[in-house]
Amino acid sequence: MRTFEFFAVKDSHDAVAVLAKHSVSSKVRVIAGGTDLLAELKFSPQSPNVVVDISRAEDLKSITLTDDGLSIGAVVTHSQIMQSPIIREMFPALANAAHVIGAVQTRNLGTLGGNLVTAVPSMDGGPTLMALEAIISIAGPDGRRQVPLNEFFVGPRKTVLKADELLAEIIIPRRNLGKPTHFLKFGLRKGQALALVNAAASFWVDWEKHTFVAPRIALGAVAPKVIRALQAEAYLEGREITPEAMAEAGRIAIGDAKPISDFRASAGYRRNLVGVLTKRALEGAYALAQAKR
């Protein structure tokens, strides 16, 4: 492991004021919880010349309701979100989101802004949050702006922040909250496995005309990002809800995904699997529909 200065700072504010200090001379990175970076810091020759602290910072550990939506701070671990009253009441799919990222260790120490920011196709934080149109909110020198999660991401560990900046939020906006969603991964193995593909999906329901309203599809593992399946979500919008529609979304599906071969599962069999995933996740968010009807 090379030498790095160290700075634990006690809020978003102190946190940016060392990236803006630093990040012009330096390869400054930020920590949390430290279950990605960690393994970085050891083992690659590109390590940081800088390491920024947050898990003291105050103002980014809440969950709170606000005028905007529910609001996620950037350093709420996995665990939290599993515990939260008001996630497990709105947003369960949030929660077995959380609950499938690695083992209760990783769940205790990992940040939900860490998972983001790590931005690895196959993040099991980020389908749900997309399929409910996330909104990541970015401190800054000059304050804070605002960047939907779709356009979060860039590449594979790429975003759109700079180098003096923070991700400091995750809002999901007031219009969706409560919407029905339902996350499903898939694994070589039960637990502690990066997934082959994730998908999440929500939607309201017009229970006068029995249709879908606002479909969102959310996809992992099947492309360099994290992606919306908007063609899937264009044949649904105003469509009756049915087994035969939902079948055909997750068929359309298929064509939104861009997935590889690897050593872990082929293209095709990737493409096999959005196709059941979708499905399967819009018949849980219907499931959820009826039951909080």
The other form holds:
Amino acid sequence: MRTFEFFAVKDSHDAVAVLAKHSVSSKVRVIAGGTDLLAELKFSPQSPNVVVDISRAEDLKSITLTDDGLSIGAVVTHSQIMQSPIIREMFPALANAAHVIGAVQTRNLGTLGGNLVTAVPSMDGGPTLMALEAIISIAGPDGRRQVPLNEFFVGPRKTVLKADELLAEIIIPRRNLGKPTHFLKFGLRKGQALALVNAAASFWVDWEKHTFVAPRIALGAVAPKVIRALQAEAYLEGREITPEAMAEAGRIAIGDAKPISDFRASAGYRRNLVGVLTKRALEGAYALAQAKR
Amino acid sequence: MTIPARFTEPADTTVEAPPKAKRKAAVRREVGRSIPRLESHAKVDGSAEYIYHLRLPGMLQGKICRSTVPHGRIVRIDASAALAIEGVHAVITGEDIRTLIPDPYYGPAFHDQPILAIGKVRYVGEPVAVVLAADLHVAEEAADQVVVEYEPLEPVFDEVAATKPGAPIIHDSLRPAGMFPDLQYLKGRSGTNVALDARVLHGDVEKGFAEADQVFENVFRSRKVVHATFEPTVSLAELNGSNGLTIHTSSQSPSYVRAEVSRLLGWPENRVRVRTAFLGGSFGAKLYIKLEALVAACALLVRKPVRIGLTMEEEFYTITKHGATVRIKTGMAKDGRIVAREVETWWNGGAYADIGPRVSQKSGFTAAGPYDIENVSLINYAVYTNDPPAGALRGFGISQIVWAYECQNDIIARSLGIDPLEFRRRNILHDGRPHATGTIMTNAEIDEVLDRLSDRMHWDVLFDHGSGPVRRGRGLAIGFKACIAPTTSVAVVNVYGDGSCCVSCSTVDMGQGSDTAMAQIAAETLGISTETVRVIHPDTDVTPYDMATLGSRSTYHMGNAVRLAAEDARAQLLRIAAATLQTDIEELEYRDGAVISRSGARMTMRGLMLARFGMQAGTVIGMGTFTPPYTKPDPRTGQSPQITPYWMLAGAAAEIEVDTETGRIRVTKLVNVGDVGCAINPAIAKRQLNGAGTMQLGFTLFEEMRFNEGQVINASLADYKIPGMLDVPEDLSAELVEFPHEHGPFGAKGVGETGMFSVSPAIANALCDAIGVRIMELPLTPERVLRAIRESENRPLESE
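Any chance you could show the form predicted in complex with the partner chain after that form predicted alone?
Every component of the complex follows; first up is the chain already shown.
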């Protein structure tokens, strides 16, 4: 580990100011929980010269309902998400996804914002937010800009964030508040294991016609970034809700995924998981919709 | 407690069995109590000593530069860039070691492993050089800058392929070590990768197959796994006076380390002091020589203390469990009796033999299982490959062997339409019957193990196999091991002037609870409370010789030595009192720090000391030595009338759920039954069974070292997962089968490995029970299970 300059900021304005000052001449990294960054600081040959600590930034700490929807501050931890009454009520899938990230210690320190910024394709924070069409609010020298989550990721460990920008807020749009959503993860063991595949499914139900409305399916660990299963979504839109339709959507989602083989699993096995997890995530979301009806 | 009536006459032994009636009547105060471990508090508050935390004044840290090729000649080592880094004290290579130790090869079976590579490397990760610096980070950075040029040689990784003609030869010639009596049959060899082929021949296996009504033949494989101890391997060496050396090390075998380092240096043993502390797990990873010879050589070369502590990643390049290929052929009679069994096993020992030959031979001779079979042929090949070295892992190869015979027994039972439990009952080897080695089975409670499994699993009750995508199944398996022989343990019990006592022994408490068990044995014998006994940790300057803490031998061997030592101390105290009180020793009893006579006379410790030393101070030293009898097997046939001091019998049964869409197995219930003789501490014994069961659960369901051309590609705990709390079955239980072993200390046998033996086949058999799919290779990962399911449905899963 090399030496670096360390700034602890009190809010996002401060953070942006420090970033603006140092990002031109230095390699700057933002730290919140540090669960990803510390490993990088220890093992990566290109360590930063400047580290900006946003974990004390007051304006990035809350989970609030606003006119835009549900806002989750960048430094809200996974544990806080698990315990948040609003999230448990509206989006149990988000709480469940937070629950399968790392261990208790990781969840107490690690933040949802950090999970997204790290942008590994197998992240557990991504698929549920993607299925809920989350918007990322980015703070930069020219103020805020908003980017849909499915445009936020560029590739493995790459996002649209510029060197002088900061992920400030995650916003689940108002139209999706309470939308029945289900998240599933499949790892080689139960806890503290990377997902071989993870999946989230979300849809409204037209109870009169008993059809899928605005179905959204997101998949992790099967492409260079978290993806939407657009063909499967198109297949389900307006279709009658049946077990067969959900199974078929799973089969179609396999075509949306481009997994690789590695030492954890083959691509062929991951494709099978895409089908199974998509179907089961749809079943889970439907069960939630019925319970909420 | 009841004594089974079926004990045969006691074997010839150096220890006399106490009369059965006395054992039955014995009222015990300390042994048999589930006393919390003596060190629990220190482990919680952080005051327990671990060598990994030790720092010595003026010490240098070493970082090992490792081979990047699996097999190759070293053309050139260029350390100039590393030496140019500020803070680098020295870079040591194999040639430097040779200036101090002309013949720097070590190993418990063969002297085949160089302290640092000389001329050639034999696996990816082999130590080639060491960078020494006061700052570990500097040493790490410099180690990356050591340039080593190799001329690659063809490697071989598969244990069967390595035995074929034309395979690359990994060692030009082999020199037997000659240290351990059980390995004295090893011969010098050249031109082969087979370090040992050990045979057991019993009856006439060809005739047996000819007469059999049906013959089954299968091949089972297990992959390499790693010990993954929470405290990685670590050693420090420092100069001790003008001509001595002290080695602080996380070792299970301090006595061996002293002998082997002395041999390498050409020094008398009394100039080398080896000490250990608590070990953060070991499971066989920290036996024999690991880093000790290297730190010793470095410290002597630079005349400063040197520490080398491995990272978790480096553990994967240091020692592993053997991968094994087992071909098993079994001839059956119509009535469900096994009439012939032939087992041929290839043990993937990796680049250096370590204790592989013992693994091959010791586990190999049990390869027919705890069954009464007239005709047996067992062949075991200890094979060199270009993988990292393989050694002992909690069972010395037993679980690889049980995996084969217990899976096949289930295949046979199902094929013949016999209930798997009934199949085993028909074939088990009862006390009094000869094992394939010719040794008569005694004190082996295999019937009781099966009864307990049956009870705990409600085996007679109809089982619901479920419907839909998740199916349920149950399975069981039994296994056994012969404790290593011959070995010796020596203990000293020192009773001080105030009656308090210390036990000095070289048994290493590596988490198994040996300190507590030894204290209980000493306390029981001396009539004092366990909590007041102190157990002195191994220090070869202080604690007497012990073979090693391995193979579930400590409770039995060191337990007996401690008992004998405590009896010796007690006898001395009674003799002092008898002389003073002028009574017969038989009239006296020593308890709670005083001698009491039947007539009511009493001599306190103060009185005893005054009588013996003329003042109220002094010491009474008892000594105990224990070496059970052993007869070397005939090298041609493996026959021996006395192959082991005791047999360890084990059984496991599992209920599982299998998700047929993902291949995921969930173990919902796991019962582990162990024949432990009499438990010195029942709670610790049960934890041993449950701990081993959980460890083997990882080896069964997901642990597997993955290689790419000899390079381990999942060498970290991020990528190689061991079971976590969430993976432990909801219904996990251990059952102790307790019949006193006639020669065990207070009837005890070893238990450390027992819980490993049967878990894997029990789960695989449950999988077959659930969905009719048989998998013959470990681990049973979801992908492997799903592939097998799809295979059976004729719609195979695409490979990419």
